[in-house]
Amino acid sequence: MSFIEARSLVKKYHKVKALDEVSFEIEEGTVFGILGPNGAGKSTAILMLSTLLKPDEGEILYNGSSTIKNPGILRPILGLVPQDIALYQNLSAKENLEFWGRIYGVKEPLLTSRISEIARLVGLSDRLRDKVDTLSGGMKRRLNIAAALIHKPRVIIMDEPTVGIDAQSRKYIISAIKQLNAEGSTIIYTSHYIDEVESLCHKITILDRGRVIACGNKEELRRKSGVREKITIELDSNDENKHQIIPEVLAAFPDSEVTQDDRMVEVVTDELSTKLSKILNVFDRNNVKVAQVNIDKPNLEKIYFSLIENKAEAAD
């Protein structure tokens, strides 16, 4: 049983479907990457799943049970961080945290002692007496993520956290988002910065235009793409036998693509991690001398692409 599941969800605006038929599941313990361009229907699933917004259709379940009929299930545990600021300008960052303690529940002496642990994580120690509306839009990001974690929640929703902060607020929240599910936490991430979910997410969802495009970790994503990986193999400038190779090698991998030049041979395929030592032990059983190997993995970027590309074609 998943820890958390998506079943066939619609949400219907007017005539136009945010959601259609969208359906996932989250593990315990896992930071789980939702993906997809503008109007793809993000912020729709991360408000139902927040317990904010009731489906047209489907089921969100928590442990099996059902957080649309019963949301008290889920929101004692659940941080929600906003990508809009959620905090009192006219207020210091210290009495910010405690008014959200309280709102959350969190009683003394263990609130002070949180706002502490949660200044620290956030690296804010030293501004917790500073008034909100004095601080910068990073110090503020970092403080509505603080908020939201006071209660220290075992499900944390975080939507673009990072959205136009600078280098310095960005590396504080990413290695608190790092920390946070080291200690057990799962959390749910929205960024339309790739290169922050390909690091922090161990699955992804990718949305378009309200459907589910694909799931899974980046590996699981990159067959689904049809993107394939590359190893270059530099050859010995001097070595007879260079010429000889690419017959050898596409008699081993009849699935790969085998270009040469002088220089070098480079091999498009699938599966390179299964296949790298194969490859190299043919050039080894041919006496093929090898200079230099390079291999060359699609990042996320490249196989998200390649996935919207797939599903617009396929549209047409």
Given for the second form:
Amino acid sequence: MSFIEARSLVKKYHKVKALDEVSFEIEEGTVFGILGPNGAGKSTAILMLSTLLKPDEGEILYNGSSTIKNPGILRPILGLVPQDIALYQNLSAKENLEFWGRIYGVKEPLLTSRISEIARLVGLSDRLRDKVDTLSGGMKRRLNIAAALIHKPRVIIMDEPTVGIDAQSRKYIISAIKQLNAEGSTIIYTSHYIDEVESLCHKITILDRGRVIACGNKEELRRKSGVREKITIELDSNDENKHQIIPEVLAAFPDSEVTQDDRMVEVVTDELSTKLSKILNVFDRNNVKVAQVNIDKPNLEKIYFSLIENKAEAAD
Ligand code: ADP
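Mind sharing the form predicted in complex with ligand ADP? What's above is the form predicted alone.
The complete assembly is shown below, putting the previous chain first.
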């Protein structure tokens, strides 16, 4: 049984299907990413996971029980970080955290220690006494995150927490997410920054036009996209043996594309990490001297666009 499971979620707005049979599973203690172009259905899915919107059809299960029939099973352990700032401008950062702590039922003396802990996490310990309207936009965003997490929720939902903020605040937010996850929180995360999703998320679901087009870890998405990995092996220019290597590599890896010029051999393949030492062994066995090795692994951005474009072509 999964920690959180979305089963065949459907949501229609008039004729638009914002979600069309969307399913995915989130394991406890992981960071789960939702990616997709504008209008893909990310916000709709996030609102449903937050128990703020009911689907027309489908189920969301938390430890096997329906959060649609019974939102109260999830809400006390949920921290929702919205994009909009929900802070009192005339109160200090600390007073805002005290306010949200009371809303979530965190009592003294726990509240004081929790405020210090969460302020440290988002890098605002030295600004706690300052009024919110004196803080920068990025600091307000960090304080907003701290307010949403004051009750130490086990499940944290973050909707584009880093959009449009300065690099320093972005860095604090990313490291806070890593720390929260290391302490055991399960995190559901959306962002337009694909590099952030790549560095943070254990599993990613890609939505497009209300449907899941792929779901898995980066390697699973890469396989599904068909984007391959490349290793370039630079040869020793004086080596007499270098011209005979292609047939040997091809014989060892028939599923790979192998090309060679006078200076290098290029192998385009899948599952490179499991093949790397075997490829280099072929050179060694044939006494071909290797001067340098370069590995080109596709990043998540390349994989993502390949999946989205293939899907768009199939649909047209
Ligand atoms: P994303 O967050 O990926 O940009 P959304 O979940 O906001 O996508 O929207 C998915 C689709 O549903 C879009 O076509 C959007 O226009 C439509 N939609 C979302 N919310 C509403 C609403 N309240 N009323 C009408 N249409 C909506």
